[in-house]
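Shown here is one chain on its own, the form predicted alone, set out as structure tokens.
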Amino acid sequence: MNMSDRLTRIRESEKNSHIETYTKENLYDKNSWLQKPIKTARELIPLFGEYKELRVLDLGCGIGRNSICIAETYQNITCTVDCVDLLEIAIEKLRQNAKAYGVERIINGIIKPIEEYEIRQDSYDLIMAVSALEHIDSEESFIRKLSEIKGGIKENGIVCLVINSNVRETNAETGESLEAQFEVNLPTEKLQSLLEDIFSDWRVLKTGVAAQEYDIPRNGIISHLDTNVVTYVAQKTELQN
């Protein structure tokens, strides 16, 4: 099977899985995995408290788990949050959520694959990609996008990356091994080394690896995922010797 067929199959599987999840769960509902922004995003939000203008990019934004909270926090300044996702249902629900939380003028929903979204030089104060970059179409595009993200950050801006690595999938009922439905599935150490190399001249604010496992609906079955989640947060600022 060629790479094009594999990409089509994986993206169709992911689309169906997310449609099922987004249909059943609402943003910030109690007892949902969407009940609040991820911890790392919550930690970053106060760092922009002195800004008069703020521009944010959320790659793989979903229905707004992280971006809606940022928009709410900074709705009284000049703030724009560009939200990119491949799935129409994600952007549709993002826009509904933005309206429900009174931040529709701040949230800019964009339906596009991450690899096709052009990040202009020095254009964002914060770029987030939470469980998103591993769904870029190839490892080569993944590496190019990391460099593009780096170039897109303004002076003193921050990049927040949360990326699955070394993903294993099994049938939750039978234990049968399944193909991991991730376009890019790097070994953990390779991913960490890549991030360290690309952002070597930046100040690291947070880095770490957390083993996680969870079940998701996948092609009519429940798939059990084991993954090493790599978190990498860095700031574009002059390093002090």
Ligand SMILES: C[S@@+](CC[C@H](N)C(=O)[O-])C[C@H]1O[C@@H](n2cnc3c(N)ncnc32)[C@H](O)[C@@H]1O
Given for the second form:
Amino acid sequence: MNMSDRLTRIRESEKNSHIETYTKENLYDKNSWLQKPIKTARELIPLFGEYKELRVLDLGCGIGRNSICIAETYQNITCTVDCVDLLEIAIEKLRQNAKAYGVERIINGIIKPIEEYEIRQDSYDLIMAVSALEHIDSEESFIRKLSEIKGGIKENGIVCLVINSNVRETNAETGESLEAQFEVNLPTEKLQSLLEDIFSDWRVLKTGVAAQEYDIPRNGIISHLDTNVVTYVAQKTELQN
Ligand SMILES: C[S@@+](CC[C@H](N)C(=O)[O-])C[C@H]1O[C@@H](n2cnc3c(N)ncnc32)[C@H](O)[C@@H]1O
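Could you drop in the structure for the form predicted in complex with this ligand? We only have the form predicted alone so far.
All chains and molecules follow, beginning with the one already shown.
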């Protein structure tokens, strides 16, 4: 089986799984992973309190779990939140949610693969990618995109990355081992050292690994996922020796 077969298969299954979730569940539904913004994103919100203008990019934004609350907080300043996702249904629901929360002026939904979304130099104060970069089509594009993200952050800006690593999937009913449906599935330590290298001249605001397990729908079965979630938040700022 060559890489492109693998990629097509994973993309298809990943797409179906998200379409199923976004069709059945709504933003901030109880008992859903969409029930609230992730803690790390909530912690970032006050850090831009002094800003008169704020530009945010949310890569693999889904239906706006982490970006709607930022838009709500900063709706009284000049704020733009560019939200990129390859799924039409994600952006459609994102736009509905933006309207429902009165921030449609701020949220800019873009249907595009992350790989194809060009990040201009020094253009964002915050770039977030929550459980998204591991779905980039190859390890090479993943590393390239990390460098592009770095280049896209303005002085004092922040990068917030949450990335699954060392993912294992099994059939929840039978325990049979399944192919992990993640395009980039790096060993945890390799991912951590990659991030440390790329952002070595930035101030690290938060870093950590959390072992997590949960069940998700996959092509008619329930897959049990074991993953090490790597969180990495860093700021582009002068480092004092
Ligand atoms: C696990 S969800 C996370 C969504 C959102 N970041 C959140 O925390 O709620 C991953 C999202 O990334 C999107 N995605 C996956 N691969 C992508 C790619 N290559 N380019 C753009 N979006 C992608 C999926 O459609 C899905 O909405």
